[in-house]
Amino acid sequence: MAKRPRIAVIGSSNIDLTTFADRFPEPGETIFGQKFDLGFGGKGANQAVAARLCGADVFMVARVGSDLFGPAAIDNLRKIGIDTTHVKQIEGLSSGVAPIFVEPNGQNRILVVKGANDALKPADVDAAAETLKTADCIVLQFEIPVETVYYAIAFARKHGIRCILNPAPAQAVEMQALNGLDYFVPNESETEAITGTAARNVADAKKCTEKLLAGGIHRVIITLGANGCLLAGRDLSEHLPAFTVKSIDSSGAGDAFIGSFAGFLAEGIPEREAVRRANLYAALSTTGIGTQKSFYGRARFDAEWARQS
């Protein structure tokens, strides 16, 4: 590793409630599931864990509830080695939860209840300012209030800190607030929701990146699942194919991509290679069940990278 990067994740912490079934039920229908798994999740926490497992020093700015899940979520992050100084419990609110339904082919559907994640405000970014200023990269998602996301982007821009936004779950975006953003990383459905243009293939994705780049974003990476991803900027547009693995659960793959990419880039790996490594890291995460539990440690990843790259 060229250097040990420092990654700040301002974002969500949830509990994942994953049900595996032969198919999704129809409206009004009750069916039996095959098995159930409870795990720690949330896009912010997942991305923090991926970055940490890839070798970065990581700290989170997040909020959890006053229920049984809150202390457990904080303890889980600490055990992984993530700094939780700025992860606080909020009295009277539930922790965020995410019921996840997975089909045999690995396709998933997720319903997120934000809970205490909605209590993360711009003032909390200010409260963590001195720690945030030490970061090589700030990572954000849309499972916290959008006003907090925009405030954090402005903070990163003001202090010259690289910033990555994963606009998930998709919602309307104020492009002016993203002017100067370093990396905007949506998947196909998020891209379509934000641009109004379908991203069903690489050609479609290229058209979408043109719209996003026109708003002042420096780099756009559209993740395309089994089709890899498209890396675009005003000076480039390149499709980077996926790696072939035996996928059993795609939950958290996007988060694995974001967290690992942040870490690889911050440690000094060239951009294109960092994206390729993140492609493989995300693919490998789909070979296990759950989100954080399926993420590879750095030594195991490096061995696979040496074999497949």
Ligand code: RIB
The other form holds:
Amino acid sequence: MAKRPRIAVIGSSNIDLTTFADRFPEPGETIFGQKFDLGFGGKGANQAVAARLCGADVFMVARVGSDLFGPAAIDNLRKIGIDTTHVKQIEGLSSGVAPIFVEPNGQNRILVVKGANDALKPADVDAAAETLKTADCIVLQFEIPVETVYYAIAFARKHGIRCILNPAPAQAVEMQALNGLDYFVPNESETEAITGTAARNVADAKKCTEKLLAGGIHRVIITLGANGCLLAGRDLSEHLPAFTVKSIDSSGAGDAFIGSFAGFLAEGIPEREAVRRANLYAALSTTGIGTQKSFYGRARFDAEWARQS
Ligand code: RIB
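Beyond the form predicted alone, can we have the form predicted in complex with the named molecule?
Now the full complex is given, and it begins with the chain already shown.
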């Protein structure tokens, strides 16, 4: 590793309740599912875990609930080696939870109840400011209040810290707040919701990147599932294909991509190669069940990279 990167994730922590079923029940219908998995998730925590497993020093700024899940989620991050000094329990609120439904082809549908994630405020970014200033990269998503996300982007810009925003789940964005953002990384459905243009193939995704870049973002990476991703900036637009794997559960693949990409980039790997590595890291995560628990450690990933790249 060229340099040991330091990544800050300001974001969500959830408990994932993943159900595997052949199909979804119709309204008023009860059917049997095949399998159930309870695991630690949340887009923020997943991205933090991916970055940590890839070898970065990681710290999180997050909020969990005053229920059974809260202390367990903090303990899980600690055991993985993530600094949780700025992860706090909020009295009277539930932890974030996410019922996830996975179809036989590995495709997932996720419902998020934000709970304590919604209590993460701009003042909490200020409270963590001295630690945040030591980061090579700040990673953000949309499972916390959007005002906190915009505040953190402005903080990163002010202090010259690279910033990656994963606008998930999708919501309307204020393009002005994203002006100067280093990386904007949506998937197909988030791209469509934000730009108003479908991004179901590479050509359409290119049109979407043009809209987003016109708003002052430096780089856009649209993740396209089995089609890989599109990396675009004012000076480039390149489709990077996915790696072929036997996928059984795609939950958390986007998070695997973002967390690993943040780590690879911050350790000094050139951008294009960092994206290709993140593509493989994300693909490998779909070969296991669950979100964080399907992520590869660095040695295992490096062996696959050497084999597949
Ligand atoms: O991206 C997957 C994640 O989305 C899950 O872990 C779930 O908690 C939701 O945040």
